[in-house]
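Consider the single chain below, provided in structure tokens and representing the form predicted alone.
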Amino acid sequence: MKPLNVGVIGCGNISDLYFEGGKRFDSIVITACADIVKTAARDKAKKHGIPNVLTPEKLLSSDEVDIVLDITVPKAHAAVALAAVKAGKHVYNEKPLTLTREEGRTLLETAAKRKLRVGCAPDTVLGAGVQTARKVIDDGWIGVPVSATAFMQCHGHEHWHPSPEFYYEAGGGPMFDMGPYYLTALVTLLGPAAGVTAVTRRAFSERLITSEPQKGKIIHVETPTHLSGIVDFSNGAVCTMVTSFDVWRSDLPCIEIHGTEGSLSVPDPNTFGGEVNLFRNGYDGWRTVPHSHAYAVQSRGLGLADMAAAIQTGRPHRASGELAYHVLDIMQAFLDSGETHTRVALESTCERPSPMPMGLWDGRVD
């Protein structure tokens, strides 16, 4: 199978991992880059070996291009990503997919009628450890899933990240920052979610940077920076989900899931290994389980090579445009439930996607 040409949109901190993973995998070949800051593309190319440096423009006209891979700024995907479909590309976006419902809805609405693919990230969940944590669940080790944790909590980025202004920008914060690993993975453990009750607050108003190179700069904050709520799932099962930028350090588990049978502690999901353990009745402590899929090490890219060859092949790609807008409507619901201090009802769903295949060669997929 002759592997699908990308080019790639934004050369910012994350294109490299990007760039790495496009050497590894069997169905891409990165061939051009683009970037609003012209040395930036050239840079990464040089860095890279990639053959084309065009303007944006060129690159979504550019007859060389299968696919689109949109790892701007967050607010710029929307409409970077529309202009490829538009463009008569197939698209995937770093996450996530958009930032209100409205641009999301379009996006995958453009691109049905014109039989385009659009694909998302996180693609960590493809990986070995929250794949493990499937097959724990789906075997029936814990029995019927009943109630979840997930706590993604930190002090901002300030401190490390040379542009740190879009997490406190309307659609940043730890929701939209992070929140997508989370309930990607929550998705793909317990399938879609039904609706979300929330409680939103925001604890500082301004920023400070204290990395370079913008160090002193004050960050007006216009987001959310603690969100807590519970969201409750098609199938029953109820989370307890925290995520913010609001605190200094906290030790607990990225995410649980309980059954009548046992526990499951499943890995960050951000990253694509780390331990999966397992309680049950019976047991004396966790055991940890022997992961069963591969990618255990970074794969970035691999929701990427999936949509390629699901192209090539026809069937579903993993990593799709319909999760990643159901997790948007999630993120969504907790910005809405904490302004009206109601639950929400969630307008959208989607099929869980299918387990990667078990046994795979590196850069493999199928």
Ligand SMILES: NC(=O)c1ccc[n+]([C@@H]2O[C@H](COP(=O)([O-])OP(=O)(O)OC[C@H]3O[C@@H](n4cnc5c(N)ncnc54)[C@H](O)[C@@H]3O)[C@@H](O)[C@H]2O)c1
Second form
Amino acid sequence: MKPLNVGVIGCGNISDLYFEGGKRFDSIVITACADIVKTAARDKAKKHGIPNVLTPEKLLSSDEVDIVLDITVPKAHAAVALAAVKAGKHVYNEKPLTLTREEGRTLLETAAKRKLRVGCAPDTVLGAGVQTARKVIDDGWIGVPVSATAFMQCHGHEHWHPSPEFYYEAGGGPMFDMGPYYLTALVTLLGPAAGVTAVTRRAFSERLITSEPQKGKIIHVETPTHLSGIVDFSNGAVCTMVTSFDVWRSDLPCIEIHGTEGSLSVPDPNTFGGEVNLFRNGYDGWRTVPHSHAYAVQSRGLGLADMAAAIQTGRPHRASGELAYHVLDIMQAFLDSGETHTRVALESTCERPSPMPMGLWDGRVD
Ligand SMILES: NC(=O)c1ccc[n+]([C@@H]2O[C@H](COP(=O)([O-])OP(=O)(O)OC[C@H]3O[C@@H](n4cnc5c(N)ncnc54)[C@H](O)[C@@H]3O)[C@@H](O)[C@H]2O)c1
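Moving from the form predicted alone to the form predicted together with the named molecule:
Entire complex below, previous chain first.
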């Protein structure tokens, strides 16, 4: 199978991992890159040996691009992805899919009319950690899932990210930044959600950048930075979830799923691997489950490679726009519930993506 050509728009911090992935996965090849800051695209092209440095407009009209990889900042995701689809390209976005439900719906509907694919990060859930955890649940080791906990607590990103402003703008915050990893993992493990009940707050109205090159600059915080809530899933499972940029230190586990027969400790959904631990009635303590699936190390681009292979064979792709839209709906519901102090019923649902095949060679997705 000939690899599909990928054009990258947005050559920032995360792009290196995708450029590396472009050489690793045999269903994709990165042929071009672009950025509104031309030097950013030029520097990445030089570093990674990308043949064409284009303007974003030229990249969208290039015959040598089948899929646009949109790894711009979150507030640009909707416009860049929609322009890509209107230009006749499949598109794969970094998370979140878009900032609003309306933008997300427009993107999916426009792509569907043109028979184009929309994919979206995170693809960490296709890695060994979450796929093994999913297999443990599907094989019945914890019985019927009853409840879950999901915790992502830290003190934000202004101490390390070179341009951390977007983390505190509308569409940023810990839910839109990290929620996609946790919620995509939870939907992979438990299926779609039905509703959200949440309380939100913002501990600091200003944040001080301590990372270079903007050290000393103040960021005005536009979005809640502590979101605490309950997600009720269609299968009846109830998840207590906290995402926060207002916590100095926490040792709470990332995700646990508790069932009628046992408990499952799921590794950090922001990584591909990690330890999967199982406890069943009668065990002395947690037992580590060996990985059943491949991709236990950094594999960004796996979801994009899966989409490229799926386009060629006509099967559904796993890191889909529908899944990302459902995750966006859940994240927005946290904000809505925080404002209205009521349970928000979700307007969307999605298919649980099919599990990854076992026994894959590195670089392969089928
Ligand atoms: N940095 C990380 O660790 C990380 C991890 C996972 C996911 N992400 C996601 O990846 C995306 C990019 O993050 P980043 O950290 O690389 O950000 P970044 O700010 O370092 O890079 C974004 C790049 O996009 C360019 N850009 C912005 N708007 C554009 C537009 N309209 N057209 C063309 N180029 C445009 C910017 O000039 C910049 O070079 C975000 O959606 C983020 O949520 C980042």
